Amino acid sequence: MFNPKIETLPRKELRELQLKRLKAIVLHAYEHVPFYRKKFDEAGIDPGIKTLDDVTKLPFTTKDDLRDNAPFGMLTSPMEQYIELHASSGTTGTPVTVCYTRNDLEVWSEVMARCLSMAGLTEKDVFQIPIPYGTFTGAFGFHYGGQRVGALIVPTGKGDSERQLRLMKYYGTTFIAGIASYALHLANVAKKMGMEPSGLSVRNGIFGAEMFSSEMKRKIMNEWGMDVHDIYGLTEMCGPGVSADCDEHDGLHLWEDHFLAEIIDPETGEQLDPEEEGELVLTTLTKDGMPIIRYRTRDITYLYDGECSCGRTHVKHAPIKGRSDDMIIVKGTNIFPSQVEEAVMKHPEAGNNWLMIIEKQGDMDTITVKVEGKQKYDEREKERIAAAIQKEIRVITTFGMRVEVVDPDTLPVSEGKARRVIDKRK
């Protein structure tokens, strides 16, 4: 553990600090931020905590609340006191710009060290971030965390991935960290290279900045011979760092010292109980120059009952399945791509990529799944795959779906999040 002592604070101790932080917290958005004044004004909140309990009075956070206040509407400070800026990616639309204060990158760098330690990060890795450092967040965080472990940081950036499979022989890298669609990508290339990604030196990576399933984790485990970490952030909260999994690997601890985290459903905002799935909602405790208040993640998740076997006190929360505005409406049916992915991977025959398109027929619409074959096969093998990856959709997720096995480096290949649905009904 990074830090042993808040990882395993005791839950009621931990449950006061938070209480503590909610009630400085609520109160230095109000009077620093016109925006939350107005909006507790308008609704007759008293900014004024007494119970965690309380947080349920408070409004909700959207995007579109930040975007209507962009780019500094929400700063509680003189522009002087901060000294970094990072922006959204934007995959669903305009970008949200952050800034932090010296205190808030101190947290940031503390809540990733925390992760990348518990990834199995040591002062004694090679640590290469193949991430591209800019106003996203992903490299910096990984950087600023790698750092406060005391690792050697190899900050190689976006891209080229011949040049960063070359630089990992090279500089022995043990440790990577990035998106796992590109995780995958890599070991594609490494192959093509006639290196053997699991014969380099890396044993640990962790991924984070899209869903992916259980099963491609297993994938990459296998491809690279390395142990994978699932790490969970968004930009709003600090970028990547506000939870991340285990060694048990069944959970994601989220850092309550930081953040307070509820579950809600998502059509009625109402508070759900563990165990219950809905909807991620945030709020910064201890992000002084711009604090969030009960932040809508649209990430769906829930939160686990009890604590982990691994001595770590805070709470965990399911991987994310998906966002509630990325979830698919087919024919009355919910689907999220994660389930396709989930479907896709557990092929041995299938390769790392694939693409999922939605079409209207007439008045139906249908869903044709192309998935790339682990090498080039004849139209019986590939409707042989075809089939058996069909039929594990269906018991996945129910619906029937088309499904269509091609070459390999036929379908397009992102070093970013990897876009895996075209609707075309739109």
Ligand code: DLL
Contents of the next structure:
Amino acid sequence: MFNPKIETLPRKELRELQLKRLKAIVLHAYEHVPFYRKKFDEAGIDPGIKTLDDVTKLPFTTKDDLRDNAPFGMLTSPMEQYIELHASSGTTGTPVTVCYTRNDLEVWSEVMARCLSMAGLTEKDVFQIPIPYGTFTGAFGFHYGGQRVGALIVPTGKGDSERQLRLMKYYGTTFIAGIASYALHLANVAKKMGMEPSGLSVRNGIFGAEMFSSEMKRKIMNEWGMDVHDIYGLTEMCGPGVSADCDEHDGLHLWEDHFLAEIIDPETGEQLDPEEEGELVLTTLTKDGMPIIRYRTRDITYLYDGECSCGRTHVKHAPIKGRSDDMIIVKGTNIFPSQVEEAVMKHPEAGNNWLMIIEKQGDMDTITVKVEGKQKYDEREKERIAAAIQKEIRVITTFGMRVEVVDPDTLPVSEGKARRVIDKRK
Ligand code: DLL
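After the form predicted alone, can we look at the form predicted in complex with this ligand?
So here's everything in the complex, that chain up top.
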């Protein structure tokens, strides 16, 4: 463990620490961020917190709130206190911008170091980071955490898969990080270059930034011959590093000394119990520069009840099932792309890339799932594979979709987050 004392802190002490920090951060936000002062005053809310349950009295913060106050309206301190900024991609509007004080960067490095150590990173590792270094939080988060652990970082940055693989071989990379779909893409490219990914020295990987089914995880493990860990995070909290899974591979430990987690019913906003699935809501407990209270992540998961045999006491959440805004409603059925991915990836003849297209035909919504084959198949084989995947999708989603098997490398690939759904109804 990177920080055994904190990672195994008895729950009672952890709750006490959370309460102490929650009291301070709520007051800090109220006193220094006009947005929070206005919101609390208008709702007649007293910023004095007495118990952890008092958090439910506080208003939520949404992405729109952050956008309305972008880029610098949510900051607590004068600009000279900040030393770095990052931003979400902004594909769906104004980018959400977060600024870090030196202390905020310290906290981010610490939680990232805990996640990376939990995934097996040590100072002996050669740690390659094939993620664009830029305003996206991914690369820098892994970089700072890896430095804290003391691994040898190979900051290969953006793109050029062949170069990534050549450098992996040249430097004897043992550990990689990034976006899950990109790890599969790299495995494809390696094979085309005549390299067997499992023949490289990579033994460990940690991936996140997008929905990541257990079948996809298994596929990456098999193709690369490596262990795979899931890491979760979001720009608004710090970037990657909010949580990651331990070697039990059963849920992600969320660092509760820095983040307070709740699960709510996305419709009513009511807090739900452990094991009940809903939307994750997070409060930053230690972020000086830009505290965020009760942030609605839109990510769907549930919190575990009970202890983990790894010895860490911090609560676990289930792998993110999807975002509530990614949920597709077709003919009254709620479908998450993660469910379709699970069905697709289960099939041994399916390749590494797939895409879902939703269209209106007359009054009916139809879904076509395009799946790359593992290799080129003739038409009869394609139909056989498509029928099997179609059946599996129906079992998992209870919905009938048309499945089309296409040749390898014919669907668009992304070096960032994969775009799995094209909704032509909009
Ligand atoms: O994606 C931070 C990150 C980078 C996490 C690299 C892990 C690895 P954003 O661009 O702000 O930040 O996107 C945050 O991505 O609300 C989730 O919907 C999704 N997401 C992040 N990690 C996971 C994961 C980064 N492990 C949004 N599983 C979040 C599923 C994830 N979804």
